[in-house]
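Below you'll find only one chain, the form predicted on its own, shown as structure tokens.
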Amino acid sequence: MAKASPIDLCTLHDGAVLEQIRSAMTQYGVLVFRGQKLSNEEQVAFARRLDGELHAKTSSSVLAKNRFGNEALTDISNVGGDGNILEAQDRRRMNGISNRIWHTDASFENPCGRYSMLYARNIPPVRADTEFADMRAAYEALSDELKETIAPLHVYHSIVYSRHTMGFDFSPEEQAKLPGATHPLVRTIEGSERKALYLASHAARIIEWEVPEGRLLLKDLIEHATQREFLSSHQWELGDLVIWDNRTTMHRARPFDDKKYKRELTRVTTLDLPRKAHIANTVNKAA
């Protein structure tokens, strides 16, 4: 994790500076930009300029209509359309609480998520940090024997599975909109060529292994990756925009009294498509 130099992302169109941000993301995995003043539209526009096509098939989108009118702008809040704190048993709140377990945004989609950009619009007067695990460092700390064992494996990721483990269940109709996706357990990140573990709470099973054995391995790997030596934490301030690479990190929200204090953040996640195609597509749309 690194704190970026002061810069107004709203007005940032310089291609060289955008490339510097991408390079810093390759190096650090998480960047913190303080003091931003972004409208909903400006947050979405910046995400497109930086990394292209956006993820919109979120779990929130199958539960209720987006209060911002754009499914690519995910509402990471405990507030409803009326501006009031959600009731304790509201399904939107129950779904959101699952963000407190280790996860990777959009790993249940294909293509999966690349960058997530979370913006603090309203924060509580108490700590409500976001914690990150460096999956590159976690992979590099594995034994050579275990690296060889997991190299050819693939994992089925399902948000239906992860929510079920938290006591939240989607209806059959909702589940049909969230079919899940399969990805390699170990990924090589272009730009650095470092390898990273790719797993989290959405990781339901290893395709090549029997269910009990595979789930135990996934559990062990998550426990390994979330040791203190691989973790960093961000304490939110109003106007923060935090960008992280879902291919190289896991993250989780730390708990606070969400039945008492409002917390409103918006997230945009880009899709892990070839970078050149993304940039060309974004330029064409702007034109």
Given for the second form:
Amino acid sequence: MAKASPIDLCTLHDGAVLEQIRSAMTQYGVLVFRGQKLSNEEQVAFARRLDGELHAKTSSSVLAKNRFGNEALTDISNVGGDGNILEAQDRRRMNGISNRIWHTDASFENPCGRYSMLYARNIPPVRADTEFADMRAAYEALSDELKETIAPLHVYHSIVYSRHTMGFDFSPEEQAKLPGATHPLVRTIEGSERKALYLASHAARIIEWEVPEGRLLLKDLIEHATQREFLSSHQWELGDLVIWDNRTTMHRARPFDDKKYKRELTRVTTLDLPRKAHIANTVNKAA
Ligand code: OGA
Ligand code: MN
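Take the protein just shown as the form predicted on its own and give its structure as the form predicted together with N-oxalylglycine (OGA).
Zooming out: every chain and molecule, the one shown earlier first.
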């Protein structure tokens, strides 16, 4: 995790600076930009400039209409359309609270999520941090033998599965909109050419293995990757925009009293599509 020096992302159109941010993302995996002032539209526009196409098939989109009228702008809050704190039993709350288990955004989609950009619009007076696990460092710390075992494996990711483990179930109609996706367990990240474990609580089974053995290995690997030495934590301030690379990190929200305090953030996640075309786009638009 690294903190960027002061910069106004809202007015940032310079292709060279955007490229510097992408390189810093490749190096650090998580970047913190303090003191941002972004409307909903400006947050979405910045995400497009930095990284291209946006993820909109979110789990919240199958539960209720987005309160901002744009499914690419995910409402990471405990607040409803009337501005009040959600009832304890509200399905949007039950779904949102599952952000407290280790996960990767949109790993249950194909293409999956690449960058997530989370912006703090209203923060509680108590700590409600976001924690990150470095999945490249975690991969590199594995034994050579285990690296060899897991190299050819693929994992089926499903948000229906991970929510079920939390006691939250989607209806059959909702499930039909969230079919899940299969991805390699180990991915090589272009730019750094380092390898990373690609895991999440959405990881339901290893395609090549029987279910119990596969599930045990997935649990072991998540336990390994979330040891202290691979973790960093972000303590939110109003106006923070935090960007993380879902290919090289897992994350989770830390608990706070969400029945008492409001916490309102908005997230935009980009899709892991080939880069070249849209970087050329950015440079062209900036010119
Ligand atoms: C997210 C998420 C964690 C938090 O926005 O994808 O998991 O601390 N957020 O709100
Ligand atoms: Mn998340």
